[in-house]
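Take a look at this single chain in structure tokens; it is the form predicted on its own.
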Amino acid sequence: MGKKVIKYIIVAFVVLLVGYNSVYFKKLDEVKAEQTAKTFNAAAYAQNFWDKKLTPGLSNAIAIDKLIPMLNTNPAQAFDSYSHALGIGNLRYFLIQGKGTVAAIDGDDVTVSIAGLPEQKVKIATEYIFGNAARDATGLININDFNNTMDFNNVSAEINAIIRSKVLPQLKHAKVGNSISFTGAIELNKEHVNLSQIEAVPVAVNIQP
């Protein structure tokens, strides 16, 4: 046997050995179990957050008739004390609570005149519920707890779906002149605070004749 043939045999043996060690098998049920563990249930997460964190913590929301004067006189303190955000940008989220009188109703929102601040109006969204305000206003969800941004964003979508199914139907019965108390999430730009166009994503409402 020539040296060249021996060389080819050695190379072939090495290739086969590496290939053998590179291939391994798992039971099908083990693979399925791993895939299931990696599947994130955004709807279940959102419902748990709603039931165990958001709803029990509504009393911690800042009163709008307290927040507005602070935003007018000391906005930096207001943002530092009561807002939350994931990044370092200018958009910040507040969880607010307030009461007042229904001043106007249109297809997209209910306008509320705030008790104690007769010139201040807050629009409560009744149609388009989207974005991350309800998710981020409490500061109770940490993006680092998620494996990817898709799961994190899906939580927002599921929280908004809960709002559409549980909260918005109550607002459909609102009439001008009704007394209303509410808790909701608002988004403000700390560099360009516009208090004349506050819109709240409702989390809880109570309407009285």
Contents of the next structure:
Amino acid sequence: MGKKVIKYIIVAFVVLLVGYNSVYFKKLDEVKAEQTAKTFNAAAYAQNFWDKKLTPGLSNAIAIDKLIPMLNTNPAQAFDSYSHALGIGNLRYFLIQGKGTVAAIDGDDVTVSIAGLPEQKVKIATEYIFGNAARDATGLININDFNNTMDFNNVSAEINAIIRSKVLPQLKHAKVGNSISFTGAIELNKEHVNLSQIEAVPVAVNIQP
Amino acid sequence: MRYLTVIKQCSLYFLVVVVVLCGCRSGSDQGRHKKVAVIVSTLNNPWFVVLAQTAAEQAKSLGYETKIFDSQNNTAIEADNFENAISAGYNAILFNPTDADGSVSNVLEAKSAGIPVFCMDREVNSVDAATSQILSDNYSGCVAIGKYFVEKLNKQGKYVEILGLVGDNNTWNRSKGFHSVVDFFPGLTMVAQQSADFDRNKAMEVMESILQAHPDINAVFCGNDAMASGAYQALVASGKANDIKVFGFDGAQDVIESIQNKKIMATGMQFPKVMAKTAAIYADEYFKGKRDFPKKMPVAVELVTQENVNDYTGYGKKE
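For comparison with the form predicted on its own, kindly provide the form predicted in complex with the partner chain.
Now the full complex is given, and it begins with the chain already shown.
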């Protein structure tokens, strides 16, 4: 009888011990806070990239009046030396800078005649600020920083949102004939380079009457 | 005595040569003895045949024994394929999953057996299971389609979206990319959004029923080219093919021809051969010691339009 009681007590103790260690309680707001901390914040990443990498590095952009002749004579070298992309494929991005004169303005873009290259026009986008050009053109973002595709898609969207709010308002004051200097990101297909329709997503502009 | 010495010396040289040759042979055979399995969702669709065959050919050209396993769009068969590949001693798996969630356990099984898995085209919903996932950049490709769509519709009109399989990640990445552009333009109104499971016939039926409710639409965006062809067929039958613009995604041969004939406006060109070759090259690099692979590697999708269609052929660029 005595042995049975001891047995039951031991079993009950073990069950209680296992049960106690199997169940634990946490505050709901603590759990939610942990989940939020783990969620990738694309807006914060984009702002940090804009402030600490993209805008401080604008002087490294290749001058368009140097890039265009190189793309004409030795495109492979131009792509190897100055283009970047986060993924693989033919679409590559360049960070360019240039000076020129505003030649035309329409609802979607501002056309610039490039100084020193009278035949060359670059359209600075004012309506279609989409895609990965501004994110990828510097080559300063590492794909291994991201665990899933939607995170780096969202980074592009957030960088484009910064451009809409910070850069586009300056382009609204542009008039035909103004002098303009700009830095922007362009996309080119390395298999089929089309220099007649270069469209830059602006990162910085300076317009002089 | 002298002869004996010479014989001894010759024997010694012979032994050294044999040992050296054996050493060299075993070294060169190291790569050749490794085996790479290609497990593909289905071989009943030419797109996936191209993917699987290219992966196998690339792995073979790198010196590995290869075999293609067909999962017949069935996760149970896929699980058997993984078990067979693991028990047969394959050293890497180039994998096109049948199901983003259902395939995770198979990848984890291979991982626990020490076999790296490289996903091609379709992803599994796990960050840590596969060694690397090489995927079409569906979102960015549809950003480009969205921009062209807005331009061709002059920023206004009514449109329909026909989605692929609602449980497939590619369906939503494409839809999100498209809407990330189109939703910026208030003049464009989506009057219907329906799934047709990536199927041409279903898309035709869906389009027919949508046209009855919304005969005044200006455009239709489809999540793949098979559905774009089905939608176009419905438009031809209703006599509206010249009034409603159709946009697809994939880069299928028949749609490239339809773009050339101005029946379909545009598509997003995927590159199955690039994805397959990259997966095989990653496996080769893994065998040589590399470990820091990107968890997900996007492969650029190119916009094929009325203006540049002559640069392209089905599933790729003209050579």
